[in-house]
Amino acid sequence: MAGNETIVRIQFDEVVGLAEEIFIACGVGREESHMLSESLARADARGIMSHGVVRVPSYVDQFENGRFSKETRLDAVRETLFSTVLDANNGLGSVASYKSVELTKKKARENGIAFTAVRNSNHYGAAGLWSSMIAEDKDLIGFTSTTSILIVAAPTGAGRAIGSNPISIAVPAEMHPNLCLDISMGNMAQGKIWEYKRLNKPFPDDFWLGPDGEVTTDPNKFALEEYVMIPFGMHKGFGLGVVLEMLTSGLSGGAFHRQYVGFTKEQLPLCHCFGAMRIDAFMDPADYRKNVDEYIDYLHGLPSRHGAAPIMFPGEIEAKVEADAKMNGVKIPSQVLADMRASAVKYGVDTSAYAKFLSAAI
């Protein structure tokens, strides 16, 4: 039976506060540690929870470990007016994220379209993150995918194939939230599998292979990283992330995930792409934005079926949760709390500012 969790509400920037002096107590810069702990608060704050702060331990033991440099330094391989390959030198991917997509919307506002490809990166986060960044400024059309570790399964294999390879397309719409598309390649996210372990819920069937290559539904019967996902939509799930790599390792001239084989699971180096559209260089801004509304207006008077939900564009359930955080505080599950609380003391963290929430903590 699932167990129950309680769930602390907390603002947003106290959120990043915590994260960050932790990460600056392992050695990372200010700058970075803000960064990587934006871009996991901001998870959080749109209701994705398995790319938020529950990710801070792994973080802190990478660090402790090597598995990543705690210095992000960004090395241009090769560059034209309208697109960019750059070297992350095992750095955070969420600072490569962050730094790409300015660099990928600079260029695009000077010359229409833009591409960045990124290599020897690491996990970089929520794709949503990135494609929504780009379109934030509803005159671009933001894209990015992301190579990640081997965990995919082909559609009738019994083993690890591909990485999930999310993909993300955000498009910037008037009255209503911008669409924003966040797909990965298989049927759940791995980060949600401590979700799971935590709530002693069984899995959705279909969704995981264990190590032995059969179905389980048994959160806790493996270690987190002997689980191998099951592609969404079976050969087109696979069919898509095998695509994608050849936009990500292929472009960047980054490891490709046949050459993963031979590497640790302390050295996986990892594979961005970054992309924009500047809207005028098609039609009018304002025209698009309103085509956008009055197609989300049509998706939302579509019939659904009896007793389903209503029809929902892609993108809105984020949208709907991000506006809540920033009016009630970010949810976040009280033993997420405690694990932060437990890096924080570990590396003689100041927690005094952040009483008041931590105190929920079990």
Contents of the next structure:
2 protein chains.
Amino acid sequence: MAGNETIVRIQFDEVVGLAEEIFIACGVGREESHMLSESLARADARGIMSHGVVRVPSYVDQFENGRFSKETRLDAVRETLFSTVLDANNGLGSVASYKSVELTKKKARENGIAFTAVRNSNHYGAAGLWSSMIAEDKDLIGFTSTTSILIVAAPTGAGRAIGSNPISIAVPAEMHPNLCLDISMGNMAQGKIWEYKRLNKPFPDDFWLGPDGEVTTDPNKFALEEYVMIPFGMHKGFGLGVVLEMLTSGLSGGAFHRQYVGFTKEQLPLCHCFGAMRIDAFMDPADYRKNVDEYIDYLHGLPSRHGAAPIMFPGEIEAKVEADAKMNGVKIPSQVLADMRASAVKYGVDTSAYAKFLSAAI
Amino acid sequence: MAGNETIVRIQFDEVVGLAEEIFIACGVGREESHMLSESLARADARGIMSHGVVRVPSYVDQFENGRFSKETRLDAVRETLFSTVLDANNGLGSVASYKSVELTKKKARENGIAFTAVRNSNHYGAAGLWSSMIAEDKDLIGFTSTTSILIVAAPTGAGRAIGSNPISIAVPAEMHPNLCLDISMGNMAQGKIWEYKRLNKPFPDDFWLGPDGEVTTDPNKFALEEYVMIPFGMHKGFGLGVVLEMLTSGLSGGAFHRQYVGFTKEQLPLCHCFGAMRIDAFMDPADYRKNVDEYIDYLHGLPSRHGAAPIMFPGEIEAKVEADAKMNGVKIPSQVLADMRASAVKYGVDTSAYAKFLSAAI
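Please show me the structure of the same protein in the form predicted in complex with another copy of the chain, now that we have looked at it in the form predicted alone.
Let's see the whole complex now, leading with the same chain.
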């Protein structure tokens, strides 16, 4: 992020609207453009800018060079009352995920529990979006994971072994925002390297390997995409990433990470999975949510270490940022707006409805 | 572990047999004694001695002082085709878990998927035992978690916040041993403190807090049970532990960690959960297991960091130790045998059938 950049506040619907118009102009259907745009804008609204509309130009490029199918056709490969295997035919990860979440929720409501595995898909954005969508009606617990490009090393390994393979679990609360765990298997998100590079600040010594397979603390020795993440908690994060792959690539019958060797960009068919379970199969959902609330209150009431921040629950930061974005608009860097404007101009999108916010672009 | 202690090799069935006779002599039923003894011996066989027959004298004490119910009555509180909530009436964790696993497998075979939550139980031993039991017939994926005493701090917290709250997922392979992830939320198992104490070796600086709420590297400053674990991966391990509690205490309607404050020993009603899912609901199980095998081969083929150990899959060490124990007998410290002998003598157990191995006791 450049030093002279400013952050602009844009209403959520406007962010979605402009991104949507751009994708439609690229030849993507209206419904699919909307699903993709909403997933990007929602990531921004939750403070996960790396997965937000900063990616619009990259999507445009990839539509242009035929990297993605503009249409996301989902074929059911195998199906039971609770299970579904879907082939996304190289369509959009967001669209495949949106539809998979809808299907998983529907089957869970009918059957009590449902699990969906998806293959031949693409990057699905922030995992927490999809588990949140499952838990948002307050009656279901939501689960998701996805494969990604190879980016995490094995605990004793010298190179790329597994993807960031995030796990997200969302659990409804009543008065508090829902609990939403969203963690990936690397010790630090790759996006944060930029900040260390900018400040020329050494990395902690358990975060990164260089392409030479050795631990590195030098943020300027390699290009961003050459660094390999050390897994969080070493064998624990690594092991979790391995078993999660058995639920994504494994159950969907899709591509495994063993087929990803040599690729460092997102150009491989990814696999996802989604789970939903009805709380009322176990106990009264209102009582359950009350217990979740009380547990959050318990966590909030615990003492902090001397000088340290208050204790927060999983998803609390994202929920706070999202509440603020709802009130005051989504924070978008002016450079990102400028890039969206360039994409809009390129495809002859009528941006008159967005003139006010585009004027805030650099 | 004392310096003059030796390790003895005992056949698995003999370890189970003597422990079983002791528990029967304490007034526990034969079937329940067998389930408890087998779970302890299996932990030893898998190299997890801290959860093995070293605990026999402690169980004996707890039967004596009425801490556990000798009978483990399981009442179904709520039930659907896939879900079950069980109340274990303060019975044995191993017995409740053994029966819950059987029920979960049965329901999963009938319904495709099953999830069981248990409340008012006690320590269930090593989580990996139960997920392994689910996956051992090669047709199901197994999942489990449990609460424990408060032992892990929040990332910025000064004291005990959550339990070790392990997660275990087991996935069947064909030629290789099954994958079995079994990780708890602390940065280091408490049992390992003994080794640091013995060698007077400083702890790594991100592993332990003292009861004063500050990070400590001094292994001899406090008693074993006064140290509090820092969560592995900080907010990641902590967050995972929090959402897992929503599947154990949460879904079972049992005691939450917020009710555990002030307790540092195992004397609180614990909650577990167990999940099982049929692989053939998604794809051909033989093809699935072949993919798992190939993925393991891929992991084994990855290069190690200079001077580091080969890359291993989750559960590989335990599987190797177990295969060796099957061939050559389970490794039991002679002091543990001596303690079992003392328990047997106290309860007038006829140990003539075990004379050979008891002679190896210190």
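Under this definition, the rigid core comprises the largest set of C-alpha atoms superposing within 1.5 Å between the forms. Only a predicted model underlies this, so the values are computations on that prediction, with no experimental measurement involved. Numbering follows the first chain given and starts at 1.
- Remark: with the core as the superposition reference, the CA shift of Ser83 between these two forms stays below 2 Å.
- A movement of the C-alpha atom of Trp208 reaching 2 angstroms or beyond is seen between these two forms when the two forms are aligned on their rigid core.
- The two forms, fitted on the rigid core, differ between these two forms by 2 Å or more at the CA of Pro219.
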